[in-house]
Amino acid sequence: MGGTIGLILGREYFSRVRKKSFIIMSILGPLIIAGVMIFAFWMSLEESENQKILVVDDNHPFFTELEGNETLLFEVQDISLDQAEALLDVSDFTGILYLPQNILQSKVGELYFKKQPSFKVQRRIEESVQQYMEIRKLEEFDITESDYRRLKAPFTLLTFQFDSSSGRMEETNILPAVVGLVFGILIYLFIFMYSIQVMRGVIEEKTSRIIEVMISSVKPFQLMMGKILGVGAVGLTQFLIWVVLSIVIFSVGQSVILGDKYVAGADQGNVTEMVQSEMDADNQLNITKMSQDDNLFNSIRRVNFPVMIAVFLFYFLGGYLLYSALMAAVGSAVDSDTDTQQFIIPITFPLLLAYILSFSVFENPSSGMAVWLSIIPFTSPVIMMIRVAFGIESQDLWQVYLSMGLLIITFLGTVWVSSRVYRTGILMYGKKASFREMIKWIRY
């Protein structure tokens, strides 16, 4: 029996990996993934470009001493907005900051620009104007600027989780949770994509009558399992290709395309000059150290990728085998793709629900909803990835083991049920099947 399934598995696997569509997607997928990541890094570093802002102050010279930093330069001129707009086109100014006469009451200004600045640049301009107005308004309360800076108390919250097994506090990091969310979404996409391929493969063989010849040599259960395992092996192969090529392409791209910006971005902290200027030397060194330790590049190294990939492979295989068995049963019961809609929607609804609720679980991974969704086999492949990424307490590990055990048991039960539908439906033509009809086939 195992040898027969192995032959069918090999046939399904090699017939699919040799297709041009598989080769193209295996190369195109990593290019898209790495391209999006490089573009995201490039956009995040765009704020380092120098910004020279022409300030139009209707209360001139109130904002004359407005200060920026190394990458943000303010130049205040006593001109009208119309004159500034005309000057913008023929000068090296990158934008116009218009501060109307009622700025102290409305607290609303306007920014005109040639090229859309990043959100961080806009936020930095807002902070500069806000702080400047605060300092100037101190004169009404007879408070000096030095006293004001001493009164301000910048606050940074670092989060730690107690590990009962080691008895130590470990600092938490949001990036592993983001990786878990991405892996969960990948599981959703891979399960849906490859289980649909199983269904369409069954329909194709059924409509071409090839299945009649194959059934004379192998049992329907062997045929179904060989097809499911073969397509699953194709999915794993493509995933591994994507991982390897994405890492290679991204590593080359970040050094070639980003160049010096990448190095500067890796060394740049997250603390703005405004915050640093309001702290003493010791606090500034501590915050700078923390910001360097918590930058994106160092945070990536903290992700436990061996554990994440191992959990990903288990839940991908378990979820795929579960849903592909159901899809194989659907494919055997219909004669064309148009007849599958009434079955696909209810079958894949739990998987779609898990994808939708994954963002809520990301915000609160310890909620009751998150726990139950990570245990129920039809939603656990997506949700448990996120919970594992956040970290599960040792006393809650039973939830992971229960989730894995239920997924295996449910898969085996689903294969048994699907095989009974498959053996009858695969040789039935010209009759539209229904859920009631399938229940009868299961009882045969």
The other form holds:
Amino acid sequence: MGGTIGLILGREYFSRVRKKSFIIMSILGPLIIAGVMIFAFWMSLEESENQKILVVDDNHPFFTELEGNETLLFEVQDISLDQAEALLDVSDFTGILYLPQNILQSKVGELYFKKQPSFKVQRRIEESVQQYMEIRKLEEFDITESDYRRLKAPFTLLTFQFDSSSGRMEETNILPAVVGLVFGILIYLFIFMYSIQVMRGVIEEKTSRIIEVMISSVKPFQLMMGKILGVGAVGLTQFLIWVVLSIVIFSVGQSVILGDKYVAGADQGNVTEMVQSEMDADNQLNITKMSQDDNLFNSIRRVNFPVMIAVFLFYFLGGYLLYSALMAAVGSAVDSDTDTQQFIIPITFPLLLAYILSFSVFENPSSGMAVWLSIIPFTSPVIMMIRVAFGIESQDLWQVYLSMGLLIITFLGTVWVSSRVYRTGILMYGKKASFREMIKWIRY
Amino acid sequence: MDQPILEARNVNKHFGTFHVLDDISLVIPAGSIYGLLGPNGAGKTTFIRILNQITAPDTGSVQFNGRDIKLGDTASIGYLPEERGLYRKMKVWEQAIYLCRLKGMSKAEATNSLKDWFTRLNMKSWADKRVDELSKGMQQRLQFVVSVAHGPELLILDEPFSGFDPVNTEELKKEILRLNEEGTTIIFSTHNMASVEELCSEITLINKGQNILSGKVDEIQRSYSKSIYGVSFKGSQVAFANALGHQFEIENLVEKGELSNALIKAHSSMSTKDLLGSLIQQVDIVSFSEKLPSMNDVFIDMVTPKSEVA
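Same protein, different condition: the form predicted on its own was shown, now please give the form predicted together with the partner chain.
Every chain and every other molecule in the complex is listed next, the one we just looked at coming first.
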């Protein structure tokens, strides 16, 4: 029995990985991903020309000196925003930083510019203002800087949660989370693509009428499982190629764009502070926090890739087995591709929902909705991936175990149900398939 | 008699409320070419699927070589389904090897056997082509080869000649007979009654899920004989008619030049010896033969509802 499934698996696998489309996808995928990332990074790296910012402070003289750098200069003037706007046109100022009266409460300022400054410049301005406000507050409450440093570490986590709505502190954690989102979307894409391939394969066997020859030699269950596992192995191969190629492209891109100097600097100075959050070290479901001065490449290194890839593999396989079994049942019940729409949409709806909601889970990974979606097996592969990327607190680890356990139970269930539908469906021709009909077949 | 290769005992199968197979029992002797006949929808394909263990009977059993049939037996059975196909994008040789290995052959065994078959059926030149590049006739040959290359004891052919051109049909018949001579038992499901008479030694006729007739082909023909004789003669037709007397009736009489062809039906069990004795005195007999009913006649007679028989 094992040998038979192996034979079938082998055919399904090799007939697909030898296709041109597979080879093209394998090379193009990581090129596109790495290309987009490198392009985005390159755009953010590119320092626009020197910035001279006119600071309009409604609380004047509160922000007396903001810390700039070689390319960023602040100049505080006691004028109104209207006056400053008039001045902007005729002066060499590149922008106006407007700090309104209630800034200590709202923590929102405004930047007016003639030419869009780079993301890095914007971030630098934010940091300067924030830093300045913090120092002034220290003075106000009569706190020494060393006391503040001691206080600062436990505060990091709190500010992360508090500020996630304003989007500022996300800077520190955004990369692992983005990687999580990307992995989540990859899971969605892979499950979708490859379970549809299973369905197509079943339909192909049915319409080409090889099916009767096949099942006179092997059991329908062996044929279905061989196909599911073979196509799944194709998906894993594709993923593996993507990971390896991405690493290669990324390393090459890093050294080409940054040069040796930047890379060396990253190893020494920039990694100033790594605070391990309160995670269960045994399970390695950790996230690391980083100092705000990190660049993209350093941040990428912070992502716990072994854990992410392990979690990806588990949830891809679990979700794929769940959905591809259902798709195999659909493929067995119809006579042609055109009849499949009515089934694909309702069956993949939870998956699509998970994909759509993944963006709001990304914004708020610990919400009740996120927790539920990450436990329910039909949505968990996409959503848990994102939650893991954000980090799971040790007291919430049971949710991961529950989610994994439920996924395993559910895919065993769908494989069983589907194999019952499948063995009847593959021999049915010209019968208009419906869910009602398929449920009847389960009991045959 | 030797142990039969296959025996079905009281096989029943329902699809929902529809009784597809109603208590089918039959015995297939080893080494025979066995015809499985019946109109469309009679249940032949379902029965064949049960023999191939594609579906299981609701009740009843199938014995293979004297014991209950089991999954491993598929390696000893070859099956050419009526609705047959191949993986269209796969190469011919690769596909043949794959299908043989699914029947339990090792790669080396499959290679050896397929080399023989490809040589015998002139398929070597297109072994490297993809199936969708083949003509229909080539595909049919390949389908036949993959159903026999693993050397089955029992070969089940469901409408094997449908869609075959006369040249391929002849070649296929030749191969079937050769396999049978080498000891392969063949189950042959078809509508083509001429080929049944030509190939089969025994048949079973299934109608509406029931076994309505089983037996040896010549015995069946004889038992369905309506005592009709064909006579060709030279001479006076009137003298011929007079010589028949009351025991015989002329069904048909055609004149061809100086030769007359008559079909006569015997009313009672009068022996042909007496008939010929009186005929010879009146006309010159050129030929005389009993007209056995063709299997086609038997088939139509058996499956046509009696009310429709005029």
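Numbering follows the first chain given and starts at 1. Think of the rigid core as the biggest set of C-alphas that the two forms share within 1.5 Å after superposition. Only a predicted model underlies this, so the values are computations on that prediction, with no experimental measurement involved.
In a rigid-core overlay of the protein, residue 63 has its C-alpha displaced by at least 2 Å between the two forms.
Superposition on the rigid core between the two forms places the CA atom of residue 112 2 Å or more away from its counterpart.
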